[in-house]
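Just the one chain here, the form predicted on its own, laid out as structure tokens.
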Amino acid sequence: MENFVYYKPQTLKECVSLLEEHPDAALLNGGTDLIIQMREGLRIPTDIIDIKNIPDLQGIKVGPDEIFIGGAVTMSQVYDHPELSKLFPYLCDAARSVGSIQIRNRATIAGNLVNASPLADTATPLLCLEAVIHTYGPNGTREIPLNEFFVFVRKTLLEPNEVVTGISFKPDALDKAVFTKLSRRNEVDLSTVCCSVGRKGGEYRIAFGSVAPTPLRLLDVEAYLKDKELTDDVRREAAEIARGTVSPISDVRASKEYRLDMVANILEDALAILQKEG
């Protein structure tokens, strides 16, 4: 690992000033991706800006009108939070599925999204919750719908010198939801396919990861399912529409054909669970 200059700002304003002074600096939050990239020589920053202890990025706020998860909140803090565990078990399941306990104690929800991996586990429940990304940068604050945030693999709508300060969503965004992760091992593995399926009244929200360049909502499937009773035929037809909507690739974890089959199977199973739970 090459030498670098380490900075530890105490405020968001100080952080953005440092980013403007050092445009090639790397932000250190959880560091679970950055440290690996540095060790393998894939990224060699000359400056590192540690943001994980900035007060404005800390904490989880559960209010009557909004849930807010700070930009430095870890996976462990999410699934250990008593109110989140009760209200959003599917989001907590996604956070708990990420890596090992050591990784979850460092990795952040915001980092999982900013990394913009196609298989970001927490992206699918947050897409179903219609979450909003909050940022702070040289031009002030912004709010970006998560459904618009991902551009391509490892690319987002974040502007230069902009920091994610948190993620928000409505407490009543969904009535019920299910998170599913398929991987080669039960623990400490990346997703082969991950999925969240939620229901709000007669409407459904469906998001998949690892089946396209970005995590994505399956809007055509959602439109088909609106106000329909989830009979066996309806679930099968939804699964076929989903199969034609996604665009997976073959890689070391699975073939394209396997992923297409799993998209259909996972969606049918998740819809059956929602139907059973009423």
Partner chain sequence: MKQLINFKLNGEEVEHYAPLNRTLLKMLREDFDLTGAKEGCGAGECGACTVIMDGVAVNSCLVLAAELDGREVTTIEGLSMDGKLDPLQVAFVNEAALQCGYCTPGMIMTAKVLLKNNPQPSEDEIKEGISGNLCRCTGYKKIIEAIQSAADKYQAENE
Second form
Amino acid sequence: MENFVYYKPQTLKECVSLLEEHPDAALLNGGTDLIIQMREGLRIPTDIIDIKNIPDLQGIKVGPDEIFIGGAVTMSQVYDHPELSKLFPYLCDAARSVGSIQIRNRATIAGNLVNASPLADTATPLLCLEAVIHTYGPNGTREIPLNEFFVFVRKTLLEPNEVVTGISFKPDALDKAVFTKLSRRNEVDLSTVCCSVGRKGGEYRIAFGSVAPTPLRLLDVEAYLKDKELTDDVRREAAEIARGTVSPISDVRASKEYRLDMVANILEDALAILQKEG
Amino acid sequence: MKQLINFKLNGEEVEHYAPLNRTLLKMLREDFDLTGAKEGCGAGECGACTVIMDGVAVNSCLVLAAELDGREVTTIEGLSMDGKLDPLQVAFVNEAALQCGYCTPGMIMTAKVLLKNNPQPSEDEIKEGISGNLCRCTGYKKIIEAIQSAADKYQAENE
Amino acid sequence: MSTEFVGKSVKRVDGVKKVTGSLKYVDDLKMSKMYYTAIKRSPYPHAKILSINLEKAKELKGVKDIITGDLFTKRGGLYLQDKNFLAVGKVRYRGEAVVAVAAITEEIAHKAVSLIEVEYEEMPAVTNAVEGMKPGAPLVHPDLGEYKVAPVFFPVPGTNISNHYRLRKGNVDEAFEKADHVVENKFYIPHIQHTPIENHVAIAQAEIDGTIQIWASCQSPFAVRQAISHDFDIPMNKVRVMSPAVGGGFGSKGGTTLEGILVPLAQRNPGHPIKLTYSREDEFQNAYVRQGLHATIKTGIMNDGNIIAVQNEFIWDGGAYNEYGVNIAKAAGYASSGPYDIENVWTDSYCVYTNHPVGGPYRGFGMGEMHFGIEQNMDILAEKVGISPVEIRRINGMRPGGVTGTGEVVEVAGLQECLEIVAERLKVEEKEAPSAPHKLRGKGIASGWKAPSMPNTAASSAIIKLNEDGTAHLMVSAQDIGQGSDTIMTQIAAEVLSISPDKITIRTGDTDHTPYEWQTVASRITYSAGRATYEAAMDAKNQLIELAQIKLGVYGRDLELKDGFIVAKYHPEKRVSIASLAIGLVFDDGSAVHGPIIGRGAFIPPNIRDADKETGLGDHPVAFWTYGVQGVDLEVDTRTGKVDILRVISCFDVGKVMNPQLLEGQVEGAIMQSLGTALFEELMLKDGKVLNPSFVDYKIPTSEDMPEMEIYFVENPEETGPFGARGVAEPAMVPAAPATANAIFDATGIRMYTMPMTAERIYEALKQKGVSK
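For comparison with the form predicted on its own, would you give the structure of this protein in the form predicted in complex with its partner chain?
Below: every chain and molecule of the assembly, starting with the one above.
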């Protein structure tokens, strides 16, 4: 690992000015991706800006109109949170499916999103929740719908000197949802395919990971399902539309063909669960 | 480049000039001769380097030394500081929950936090709890039994 | 025989050191003036080295030395001398070591490596063993004909075949004519890696007087000494190899690997310990891997269930160097009938050079790979003739008095007992309901056998020194690589001397101070080093009795050792303590005789003879066979193809259970390792490149993958083993994978001819069959 200068800003303002001063700096949050990249020489930052102690990035706020998850909140803080685990079990399932307990004690939800991996596990429930990314930068704050946030593999709308301060969503965004993850091994594995399927009244929200350059909503499927009763035929048809909407690749984890079949199967099965459990 | 950090290591306050481009794992092993935590992969996939930081289990290969300032770290060496084995350590010996021993320190540290948060875990909870610690020797069965046995021991001690 | 310590779950003697983290493994050793090594490796699977430019690297501050292969051109190897520790002239696999740098820190060494420029000319590569056997294939070792080879291996110069093993028993052609059914199936088993949690690591330090010390995480200090002495022309009394602790081996730390890179650096930099630690990525690419296998098995069976002929072709993808791998082809060859009594056997087992990572010993030594085919073939045959998987194994499975593929008559074989226990516990013929409508449930069994695959002369020795207080030191060079040999050896010595195990301290792994051991491999340690320990303890005991006769005036025949005393059997009041005789017998007048008691034990398996070179036939080619059966109960998810292993039942004939708790642990670990290979482990290779050299994409089982396990043993003693024990650590890894395949068939009706049986592969097969849509 190369040498660097280490900063531990106490405010967002301080953080952003450090970013502006050091163009080759890296933000350190949970560090579970950054430190591996530094070890492998894939990233050689001149400066490390450790943001995880900034007070504004801490905590989970459960309000009547908004749920807010701070930018430094870890995966385990999410699923250990009594209200979140009661109200949003699918989000907690997704957070719990990331890495090992040791990783989840460090890795943050914000980091998972900012990395913009096609298979970011927490992205799919948050896409279904129509979450909003809150940022702070040289030009003040911004709110970016998660749906627009991902641009391509490892590319987001985040500006160079911007920091994600948190993620918010409406408490009543969904009536119910199901998170599904397929991986090679039972635990501590990357998704072969992951998905969240949610229902709000007669509307459905469906998001998939590992089937396209970014995690994405399947709007065509959602449109098809709107106000429909989830009969066997409807579920099967939805699965077929989904198969035609996604564009997975083949890699060491699975072939494109298998992923396509799994997209159809897990969507069909998740819809069945929604239908069964009302 | 070095930076002064103050942190608590196995119960003692430490003042240390840490080389910044060093992970917590490397710092423990090189600067403090605490070699119980092992590097198995350097990428947070095997758990052999697990230590307890501020009460939670972390992969010390994925923590920078510089982050340590103001924090508290416990390593496997910290479990038997008074010359007495921790009930988990006793249970691992009694249940033959170790073979080559390379994953053992990390496994015990993960189990230590697991039992702190969940004093009477079910078998499934133990399985989930230690799934970030790879063991190639034992097949895990005796490790799970050891953790159950230590849980009973802690319980008895507290009653 | 009633025993006090043997057969009991004595606690591991290394337990406390391991749970406290105080045991020092090689990577934990810190020495003054240490230099750290990094390696420049080949980016090509097969290429000529045109030039190496070290200038920039040499200029880097902190770089102390750089060496290349052309400085050390003497070839070495365990059975076939085909390798150099640094590439000479050309590279034969992607990752082969080309240049080694020593520097004052690891970071500088790595930086220096990045500054080294090597110019290559790429050559056509062999990336498939079957293709590599064909005439006209590029030659990985064009000089094979000049290589020195042990006389029991048969390289074919001018080809990539490093060993062609032949077995010819009876007349298979006639038998196939006669058979009611003949089936032929092809199986492919890919490369896998051992993944001990401790990566390879070694330190070497030379002195100006020419002595060299090596600390290595290795299974076989004496084999390393032999290799270093030979390859670098250093007398053995000047080479000291120590292995203070080993964080798992499974074969990967057998033989000699990275130690040879360090020796020349140490010699050129006397006084400086030179250290090399492999990364996990190195481990996957540059340590040994398990060889790939292409197997074709043709079997003839009569309607009554009798198998009358088998013909095998095994093509082993041995990788770039086969110095060790040639023996895997041989071991698989002589075991190729499986644990069955078959009259006509024809086997060709080829070890083939490819431009893949180096194949080497892996727990099971060919058996895990081969039985994946053999045991599925058994079930296929059973179905053909309409009998159950249990029945076909009852009919053909080895029994005492049966004859092996090489024509050896076996006297001891507990296979049938194991089979009945597993069949009963698994309720193999009982269909059980799956846990959900989209799941299918199935059960399968498989048998397995293995012999220690070692030279006839693989020897062991032990020394026991008694101390003045009646305690003892036991010295062996059997390495405790996790399997628990330190505890087992201690138990054996404790039993013979009748002193408690905590009064014995065991020392291992130092070629200057602990006596000869061939290698800690082949599931031979309890058997062979255990027998040497037994002999050493008996020697000490006999000396004690000799002195006690004089002291007590009781004839030696009537003396026994009990709780630290030599006691007269019929007059127990007459006794003398071991402590009082440990340094010799003192007479009433103050004079003394004999001196310190030191027990010496040596063992070499008796009467193992080479088989016939042409036919492979031999009446006693191996020390013993270990037999066992495992059964698997599982579910297959038809929506995803994913397999959930619910239960595994295991039974092996171990001769004697030396320590129930440790033995169970061995088998449980072996089962999990076997299930890993069955379900998801595969070193993915493309054009010689490992696509998944990390735990991110090479998955080994976690605690969440653990099924219920029931472990049983039967005890038909091995007469040459200590207390009747034979080896089991490798055999226990053999049947679970084929049993899984057979259970998948039982559940789904699909046959999986390739490992691993991933969710994707199973789903594809289910889809083709119309089970999944």
